[in-house]
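So this first bit is one chain, no partners, the form predicted on its own, shown in structure tokens.
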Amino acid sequence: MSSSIAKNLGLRLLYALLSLLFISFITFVADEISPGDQATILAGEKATPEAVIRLREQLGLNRPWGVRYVEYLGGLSRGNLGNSFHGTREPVVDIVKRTLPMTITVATCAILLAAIVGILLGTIAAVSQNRLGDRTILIVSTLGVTIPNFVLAPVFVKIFAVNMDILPSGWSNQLAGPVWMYLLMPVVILAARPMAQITRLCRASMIETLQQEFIKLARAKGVPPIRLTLRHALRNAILPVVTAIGTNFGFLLTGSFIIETAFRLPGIGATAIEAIKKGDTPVIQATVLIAGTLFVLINLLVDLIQPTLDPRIREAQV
């Protein structure tokens, strides 16, 4: 690896964490400057005004919040994300390990699918311009783009769940047949809006490195279509395709909140929903956090790899 690249490698670096300070600072003061505080919600609507006191010196809420802000830093750089205020007053570390698994296996899935068929059909979009296969394709990616997941969510649970009864509604402690049958549904609507995006971006990238003379040169010496198609065409054209794989995976990691609601899956997202409405702040801070460093890293991957793919963007960053 030259100095260059380790030079702008580190510079990326340092303008995730630099995003991610960014983010506790405003999640941190948001909930400072949000009405009530967390001794008022715990201490119930009948408690005392002394009551309220004698709870919020306890929680350590009486400080500056400056000082706490520091401390939490401080906490966060040993991997201490404080307890839960409700329940036993669990780690919330625990908390993530237990919920964060699931949030991950979905979106993973939901990428997968999403790119896989996307780049598929964007291709096949691409190579049949204008006729009756990408005329289809484009309708069926437009009502991707603009159906949303809280309407898709109920439409198929009314289809698959309670008409045909093929798949299970929503997951349950005690799975009554194998665990992918629960998570299809989930992955499934989750990867349609990305799937839409994709597909409509790669037909769009895919024409316009059709028109290019390097294909029509390579197509005169009589290349196979398959092979100018997949080995000259779409390995030109996938570039920006990537970098909208990445990006939509890390809105699916914070977009998949909704349908662990819905599907009632014990993902991280759930769990946030669930500390909203309970006000439980450290977990509320640790899922803001976690969601922005995970969207971090993923943009980070991709341009990591962007170079990989395109000389081009190598060159330039030597």
Given for the second form:
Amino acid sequence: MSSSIAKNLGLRLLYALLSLLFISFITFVADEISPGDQATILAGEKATPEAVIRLREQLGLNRPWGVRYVEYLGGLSRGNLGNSFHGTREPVVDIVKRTLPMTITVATCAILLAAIVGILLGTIAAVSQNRLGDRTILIVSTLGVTIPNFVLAPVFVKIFAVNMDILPSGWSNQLAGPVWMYLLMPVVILAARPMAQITRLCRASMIETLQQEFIKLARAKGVPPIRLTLRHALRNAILPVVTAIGTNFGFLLTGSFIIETAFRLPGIGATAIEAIKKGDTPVIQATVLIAGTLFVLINLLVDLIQPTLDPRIREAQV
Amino acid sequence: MSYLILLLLFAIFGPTMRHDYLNPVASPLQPPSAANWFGTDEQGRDVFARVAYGARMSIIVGFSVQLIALTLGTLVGVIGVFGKRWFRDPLMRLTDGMFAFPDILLAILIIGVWSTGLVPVIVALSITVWPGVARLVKTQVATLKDREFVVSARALGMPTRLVVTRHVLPHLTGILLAVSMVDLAGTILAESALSFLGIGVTPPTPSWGSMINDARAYINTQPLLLVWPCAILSLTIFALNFVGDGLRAATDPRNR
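Switch from the form predicted on its own to the form predicted in complex with its partner chain and give that structure.
Full complex below, order starting with the chain above.
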């Protein structure tokens, strides 16, 4: 039994590793096909063609791409992401170290909020199926899936920052109040879509579970309703919800591109957009690489957690 | 459905019907009036004409992306079932690999190293959409491949190319139509998101996303500027999802 679990684990790890390699290859190729290479940009606009060629040789850019890809991978494994093209030519690793914690904080808070509220609302809706509470929750969650977060953001700013004046409208370098006040709106808006999805999924899964025989038996045996819902039904219904939480978390990391721009948060998403506008290729590559890597790792984590939650999957793997 | 037809008419006739969408026609930040139905923006341009032109941009991007992604995805999906092994397997691994990228991250990378503008946006979004189509077509074609009418057509010596175009693909039109309707909503949303981030269609060409972004600066003085593109974008996404879900339910073989 243990060997087959190990084999399955190995396959999953191998698949994740291949995905990471693929992402790194794509980010590498993206630089290759982009118009203008490092040498032309570093040499400046006034440089003669000869100077550009000399610089290209110095940087080793005239070698075959295969060699440079291996070198790029080697650099990645040592945590070397290259230097920014602009300003003080800051190492990209430092930029990532400075901005990534913000993105991860916001995304983690958002997914926790989405998971807790989503499961709660989904359960309530399922228990009161087709009654007023259920209908309201369904309509609100449909809106949550439909309305894009870059529409929600200005609407929230209008209501809470402009009209009610209780929350700041965006990040600033001198914070006039506790940090959570600045993060509250971004987190809630980022959480809206996954929250709505988790609610709908949890509702559907719970309704299906509640119709099964063992629930009827438990009810007949006189298990109290709350205990029946939480211990008997929810434990069985939660598995697809956990998968959804995982995939949503991955999407939140890219969703942060929009939220960070909208609220001027100094995170990795806003940095990436700035880099695109300035044509700062190493920073673009690094941000895509990191967001992609986190996405793969989170999906791997979900794959690994599932068997521990559901004995049936554990059995199926034997 | 009627909303979508209205939107299409709006996109075709709206920009020409009223005012110039690029140049000022009145004083800036005016409320709606008989001359400017939706008011004017910060440069005095007619918002109605701009929203209508934004609709046109959304539809151009949405349909081009769907067309490219459907063609490419269907081709890859069919090759994934009928293709020669040495060609098929690497291609399907590539398709699987594309799923390692979340959401619009790949589109952002492509635009980032290439350029902003209409064509890069269409190409970048097409590249993110086709793997989903390919996977869907592959599973559908794989089940069709073993059905009697396909098996007998091949047994009679019909060339694979003809079997695919005459017997297999006609069965996919319904489900592909439904899926592309929902995908269309996603594409329009993604285009707006890119424009909102300032890396989509190049200004001053209006797009709903960039209009929402620009309007944020005037949220105190003229909140209506924000309301129009937000409302129309949300309605469009909702309508496309609604119709797409309906179509899917109607074309799903399990419901027959």
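Nothing here was measured: the structure is a model prediction, and the numbers come from that model. Residue numbers count along the first chain shown, from 1. We call the rigid core the largest set of C-alpha positions that still match within 1.5 Å between the two forms.
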property	result
Yes/no, I276 Cα shift of 2 Å or more between these two forms with rigid core fixed	no
Rigid-core frame, C-alpha of D94, shift of 2 angstroms or more between these two forms	no
